[in-house]
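The chain below stands alone and is given as structure tokens, in the form predicted alone.
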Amino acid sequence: MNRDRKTVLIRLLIIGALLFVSSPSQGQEEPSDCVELGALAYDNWTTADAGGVGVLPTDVLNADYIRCKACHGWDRRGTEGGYVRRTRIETRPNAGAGDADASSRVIETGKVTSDMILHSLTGRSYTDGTASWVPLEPDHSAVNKADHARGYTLGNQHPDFSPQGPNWQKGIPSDLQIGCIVDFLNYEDGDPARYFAKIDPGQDPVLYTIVETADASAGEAFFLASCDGCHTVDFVTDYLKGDGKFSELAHKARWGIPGSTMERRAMGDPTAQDIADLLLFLQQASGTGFALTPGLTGTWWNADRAGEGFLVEFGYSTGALTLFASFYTFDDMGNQAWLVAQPTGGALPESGTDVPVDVFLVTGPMWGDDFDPGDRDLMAWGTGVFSFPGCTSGSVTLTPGAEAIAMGYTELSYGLTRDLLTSGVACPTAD
């Protein structure tokens, strides 16, 4: 590839005597100055901070266009994560989503070379990025699509770093920072992993549960020593309620900003352990650690009711989350009855976690050689609520109309529990 062959030595010499001083390999359980350096410059290579010239390239208008965050983003899944609705806009790459390269963005650790971040003659040049952007003008001309969608793409690529390619001796990251990237990349106690045990992208915003190890209150005494000083509970919670944000604050809380105050040393030098109880603790705060899911499946009664309770499905009908739920119960003179509820309106709330029902009694067939769907009356019983904060735990509230408050029905309200049963099918919570 017609490489100096005294640059290729001294490059691999600095890369190797890097990855064997703080490669998670050696089973090191603190971050090396190494591996602190590269999460500085996976957020953003050109700042000093992040042993950087401080200014960004010549060629480039806009910092994201060359950010390893800006296509991987802060969780590393790109698309599959927290950018999964990320837009392509004059000022930042949208992580692939919508144009023609299909690749995936996301980053195994401990599997990254220093060959895929320097994307030798793969790569486009810095010019690609802003300016390769076309705007689609109103007449959408056969030849103006065509020149969007090619910016639209190359602009999405990864920069060629190497020396033989388009941006060299363009302020490209030095030798010491693509070591570090990898060494940062690789280490086992940095994976987002660490933090969170899923990541729900089909969430709108994205759904991060976090691991359950994560102590709430020990999230707290975190954030009134490191936090606190520049933050309120209120500021940042509201932060979290955006699209994709817990992934990039585990990242800033561990790792810190570059060109800021916000500095690793500042908040304690901040262990995975550490991160994951701030985050559940913010995410007990702020109510946003939980969706409704088909892993809300299961019997919900109340212990102080034993003999009546629910049967509770979430599932998938045209592609769309719905409910049907079924209540085992007695009328005003203990006779059995049998309540059916279905979400009004035919769907899901698009957020929340209450689902207003419509209720219906059923009565008519007979047992056995006897029973004729025919003889079935379905009669609008009423309405309901269920509420469901977390996993466990719950509420209903049933509303009579007037023909069921004429047949002795008045309006019930008590909490649920599923701890009669274990469903076996994971749920994400906050708590």
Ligand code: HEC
Given for the second form:
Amino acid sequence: MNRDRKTVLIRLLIIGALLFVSSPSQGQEEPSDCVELGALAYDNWTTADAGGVGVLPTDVLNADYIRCKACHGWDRRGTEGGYVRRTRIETRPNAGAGDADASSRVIETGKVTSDMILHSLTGRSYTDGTASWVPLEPDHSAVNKADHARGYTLGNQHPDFSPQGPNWQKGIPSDLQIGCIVDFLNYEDGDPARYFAKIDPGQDPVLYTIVETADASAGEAFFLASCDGCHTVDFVTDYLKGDGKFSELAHKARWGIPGSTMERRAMGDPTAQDIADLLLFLQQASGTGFALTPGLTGTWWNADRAGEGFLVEFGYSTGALTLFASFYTFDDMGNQAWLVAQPTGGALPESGTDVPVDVFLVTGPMWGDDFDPGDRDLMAWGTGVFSFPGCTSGSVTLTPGAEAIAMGYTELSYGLTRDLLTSGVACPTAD
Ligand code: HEC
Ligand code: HEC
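Next, give the form predicted in complex with heme C (HEC), keeping in mind that what was shown is the form predicted alone.
Shown next: the complete complex, the earlier chain at its head.
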């Protein structure tokens, strides 16, 4: 460890000790100051907040060419995470989508060494970044196509950040920053798996399953205490509609944005639990990043209408997600009645959280030995719409057709909840 790093670390330790004395203990192990610095440096190590000098290195025209997050993603999962579809353009590299180099950009927590980050004599020079970009012309020649592919791949390569390599005189991360990025990437409680039980890049937008321990009402309280002074819920939920944005928000809300007033301290030093709670609250508040999944299977009801309810099963039929719903209820005379529903047109809509359904009333067959499937009379009862914006609450509207109206049925619309959550299928899930 060089002297610079030592003095800064000692200073950080003193600040740490003061904070410890002046703030009540959170009952949870706090990340070290070095981990916090590393988190900001992972975002953009050139900024002063992240321990950088505040200007871009020579020959780097666009910061993204040297920002860790630009190539590894906010969730460190590269194309297996939020950056699965991120485009590669002149001003920024990406996590490898469309690249000739298929090596994984996934960074495994606990396994990172400073040598991996330095890439001494194995990384590219800064000039091989932005400057290597060759646009693909509309009527491209073979040469233009090859140049484009070469520049595309080259700019996506990990830069040489070592004092031995081609970039050291242009400005590289300090020893302190490298050490703290290593600490950050190896900090177990900072692993995105603390917030996301699953990230499914196969869904567009990327589908996030928040860890089971998350609590949406705690997330709302956290938002009110830590974000509300600067943003509205609408602003943040709008932002989350973008592809892969839960990954980015998780990092920024936990660690702050270097060079802005959105500092970790200003948000009350969020814990991993705070972030999981926050993400669940925002996901449920907006339906953003939420999709209909088999994890919604279960018994849905409204406590004010105990005695009737819906058995809803989501599942795959010949590869496509569909649902089958049964409604146990009563007719206008008080007799038990069963209605069944299937998606209009057979399949679920491609996007959104509403499912229009066709509703049928089955009558005819008799009890026991007298049961004859040939007696079955399937009456088209009417239509309906289920809406499932979150894992535990939704709504239903049922609209009878002329025949059902003649039988005494009327339009029905109310909210649903699902209280039994022990199906063993995570929600949302795409498997
Ligand atoms: C322009 C894109 C780009 C940037 C910027 C970038 N990397 Fe990389 N990184 C890669 C690529 C591509 C690989 C995989 C191939 C290789 O090892 O060169 C990689 C590999 C790694 C690995 C090794 C993973 C393994 O298991 O072998 C680590 C760790 C890593 N990068 C961390 C970082 C950190 C930390 C930063 C920021 C200081 C950073 N990277 C910046 C593209 C980038
Ligand atoms: C002290 C004010 C402040 C607080 C507290 C704060 N933010 Fe921010 N936030 C900002 C500023 C300023 C920016 C713009 C920063 C920039 O891009 O340089 C920002 C940006 C954002 C963005 C957009 C990020 C982007 O890249 O476009 C989101 C989303 C966000 N904040 C969410 C939150 C959430 C969630 C919380 C609570 C955990 C929070 N903010 C707390 C000031 C704040």
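Residue numbers count along the first chain shown, from 1. C-alpha atoms forming the largest set that superposes within 1.5 Å between two forms make up the rigid core. What you see is a predicted model, and the numbers here were worked out from it, not measured in a lab.
*Asks:* If the two forms are fitted on the core, does D304 show a Cα displacement reaching 2 angstroms between the two forms?
*Replies:* Yes: D304 shifts by at least 2 Å between the two forms.
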